[in-house]
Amino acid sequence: MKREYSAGAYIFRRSGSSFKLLMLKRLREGSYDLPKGHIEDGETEEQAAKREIMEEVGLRVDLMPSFRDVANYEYYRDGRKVRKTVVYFIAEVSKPNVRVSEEHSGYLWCDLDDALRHVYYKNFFPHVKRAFEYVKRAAEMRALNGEYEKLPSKTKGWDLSKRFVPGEGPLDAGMMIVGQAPGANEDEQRRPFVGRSGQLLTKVLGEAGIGRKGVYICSVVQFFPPKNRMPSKTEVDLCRGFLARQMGIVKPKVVVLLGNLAGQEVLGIGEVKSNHGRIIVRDGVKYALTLHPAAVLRFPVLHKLMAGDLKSLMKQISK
């Protein structure tokens, strides 16, 4: 069986409070499709997707971080079965007008119902539904983070950094990891868990068979406390609602809590050392308690303990 690999994108534009998806009408078949094409030698998936978008609809776009959708299907060409794999990304545009290539006779901007009516392969329905849901979550998270970022300017006596460090990862991730607060490296790069603790976390996740790119990572407080001090109760209280809303957008099935502060804030369990490895189910969500990687850096003997907690978690959720 011949194999083909392509890349493309769901291209959305906002229409009022909802979103519409760009679908292209193929000149030869008359069916509708998304912008996509073969990945050429030396190209990354992202490069191929952006090139195809330019060639097929004349748009330069930025691809949404952390979204990657893979679709597989089979078709026949010259009597031979072809197994095709297409990697899709998401891009948002503001202008409704596009310039279609000679391969297409037109285009439509579709809401979800219209898009499903035009999808050729019915097993592609879940992919389209996921994309619509994802772009909606992305808009909600942007709005939330925009509000969260303004917290220092609205709070008298603010003593944390004024540089907001948002969460990172797929907005429909099945697993969320919650730490304490950003460190100096995170404050500088404005990304969570990128310093030594983050490197250790990535390593321990890998040992448990968890890919970091597939989880959403954030902290109880998302501003750097000077000198890496513990956030105060007042500071935690100010940030509490934002973490709850982030969790409401991502809707994880599993939440891993790193350290005492995360355990206390989310579960009311402020002593992780004697509770590590526990899995607590609330409202259908599994919460797992383990050590913060900063503690493991201070006491390397705890590495096996943290790795064991995560391995045990994976065994339990895979049953």
Contents of the next structure:
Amino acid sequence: MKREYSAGAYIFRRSGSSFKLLMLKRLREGSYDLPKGHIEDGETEEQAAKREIMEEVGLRVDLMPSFRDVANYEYYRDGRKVRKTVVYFIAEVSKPNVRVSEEHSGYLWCDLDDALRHVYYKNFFPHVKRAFEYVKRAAEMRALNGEYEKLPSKTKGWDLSKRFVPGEGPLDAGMMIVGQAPGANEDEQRRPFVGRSGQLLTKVLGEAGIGRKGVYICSVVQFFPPKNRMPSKTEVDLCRGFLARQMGIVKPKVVVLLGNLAGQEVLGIGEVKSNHGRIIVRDGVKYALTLHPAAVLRFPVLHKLMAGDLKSLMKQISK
Ligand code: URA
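If the one shown is the form predicted on its own, what is the structure of the form predicted together with uracil?
Full complex below, order starting with the chain above.
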């Protein structure tokens, strides 16, 4: 069977409080489609998607980080079955005007119902629904991060770094990981878990079969405490609502709590040493307690223990 590998994007535009999706009318078939096309030799999926968007609708776009949707389908060309894989990204644009290529005769900005009416392959419905839900979550997270990063300028006597480190990962991840607070490397790069603790975390996740790119990672406090000290009660109090709101946006099914502070904040269990490996279900969400990777860096014998916690969590959730 012939195989094709393409890349494209859901391109959204805000319309009032909701979003509209760009759909292109194909000149020959008259059906509607998203901007997409073959991935050329030597191109990454992202490069191909951006090039296709430029060629098909004349837009230079940034792709949203962490979203990647894979659709597989089959169709017949010249009597031969073709198995096609298309990787879709999401981009958001502000202007409604689009210049379509000569392969298209027009375009539509569709709300979800319109988009589903125009989708040709019915098994693509869940993909389109996911994209609409995702772009909404992205807007909510942007607003939340905008508020969160203003905390230092609004708080008297602020003693943490003023550089906000946002959470990272798919906004519809099934798993969320909560750490304590960023370290110096995270402060520098404004990304969570990119220092030594982060490298260890990525390794231990991998050992348990968890790909880091598929999880949403954040911390109880998302500003670096000087000299890596423990955040104070006041600082934790100030950040509390933001962690809860991130959880409300991502809606994970599983939350992994790294270390005492995360355990205390989320479950009221601040003694991870004697509770590690426990899984507690609340409101249908599974909360798993394990060590913070910084503790494993300090005491490498604990590596096995942390990896064991994550492996048994994975066993439980795959049942
Ligand atoms: N440790 C944490 O708890 N959070 C980070 O973001 C990085 C290191």
